[in-house]
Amino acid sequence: MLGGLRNVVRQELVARQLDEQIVGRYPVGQRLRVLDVGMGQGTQALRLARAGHQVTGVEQDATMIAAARESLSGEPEGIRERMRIVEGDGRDTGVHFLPGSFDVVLCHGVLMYVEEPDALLAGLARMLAPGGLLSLLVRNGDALAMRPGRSGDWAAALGAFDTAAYTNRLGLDVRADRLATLTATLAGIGAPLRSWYGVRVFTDDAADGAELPPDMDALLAAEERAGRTDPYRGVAALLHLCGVRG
């Protein structure tokens, strides 16, 4: 389910990163009440579930809430108790819940889709409980030149360095965010950088479904080492940025 390469290193980095701070933050065994949305397939909000946390996946896409029930169906029952799916639009937030209604929200792979994503962040932050994480997994804005720059699409290169729109594998005319900028939109809503990591540094030109190496173990250390050392984290192809709320 989790498909390529690709996925699966940013699946399994972004948990352990995840992980890192809400240990940081809660203490060992305490059950949070977890938002994700843009939740996909739900591989982070099953995962939390499992382990013992109180789950809401917000969806909108048919096949991926298809791909998240039939998924859950497959776990024991208290499991499936402990994880809710809601169809519905990030930006709808408001509609759906209370503020202040959860210890940790989730936002994976979203952005690049919201033209204008500071309403948004707003948003997610006001769902918030006071001291609860935010987590943002976005396209790195810095680091638009660098998948062109390796293929030797030198044009593409070029043009790269002065933009925040790029075209996805899917073909799809999307956008991508600067460390810079969300640390300071992350500020003004009342959720600041607290940490901050690269994800796919060494593995973001994969083909889409190539298959696992034998030394997988060896690649996600250097991948999970990469991702929180400079200079080599500021040139991923992803950021993922986790801010607390005041």
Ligand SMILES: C[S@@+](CC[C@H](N)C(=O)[O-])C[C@H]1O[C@@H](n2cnc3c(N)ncnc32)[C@H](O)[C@@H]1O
The other form holds:
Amino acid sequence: MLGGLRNVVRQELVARQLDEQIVGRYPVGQRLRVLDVGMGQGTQALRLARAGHQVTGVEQDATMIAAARESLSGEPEGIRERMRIVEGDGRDTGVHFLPGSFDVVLCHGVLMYVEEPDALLAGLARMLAPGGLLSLLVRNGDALAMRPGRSGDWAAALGAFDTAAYTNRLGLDVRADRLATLTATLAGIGAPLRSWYGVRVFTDDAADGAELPPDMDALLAAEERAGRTDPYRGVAALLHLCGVRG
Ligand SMILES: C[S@@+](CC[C@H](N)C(=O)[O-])C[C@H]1O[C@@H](n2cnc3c(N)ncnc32)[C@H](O)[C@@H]1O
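Output the form predicted together with the named molecule next; the form predicted alone has already been displayed.
What follows is the entire complex, opening with the chain shown before.
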């Protein structure tokens, strides 16, 4: 897993929330077919393969694929066999896979880079078997004023109320998504929203690469509680939306 407090909180919270959804939907021990679109270095994909699931990761960036392959190469053979990496665009899942061939589809930290997300999302929903789970992690477009507001940049905070555009920590101009809009989209593509969580309510302002504090367990417990509790989850930096294919 990439180091740094912010990424550890993000990955750990998403893992706990995802496991809660999986446990609630499938018998313990069932080997699930998982598709991870925009898998990056494969943190969640590898975790799920280690847990016994059959995982396919799609990624368009060669550097990320190399990092994922490197991590995978250190795993026992049984885990390596359960994970497949496909180089390609997440908008082309229909080219690579048959409709309905996955139980769980992940798309984490990708939507912000996609200008017209509806076609991508519809394609992901088509990949799901009936009852399958679509897990989306997006930048929270309802709370874009929080970061500049907390840092005292009032002009930027005021500007953030009426836009979905923001500049991320890599300096890229990207797009956030709003809960209400995605709720409508998920209903429209046949995978209505079942549950949603906030991710990074308290630690979003941590410096890049900030080290883990000694009381990390308590920090994660507080983040996890806030991520499932109103009104805290509504102003989290990221939203984790889980839709279920009807
Ligand atoms: C912020 S990273 C997130 C990685 C991983 N999903 C995670 O949550 O840790 C976003 C990843 O999505 C990939 N990506 C963005 N647009 C994509 C697309 N259209 N098709 C495939 N991968 C894409 C990027 O290359 C990058 O590796």
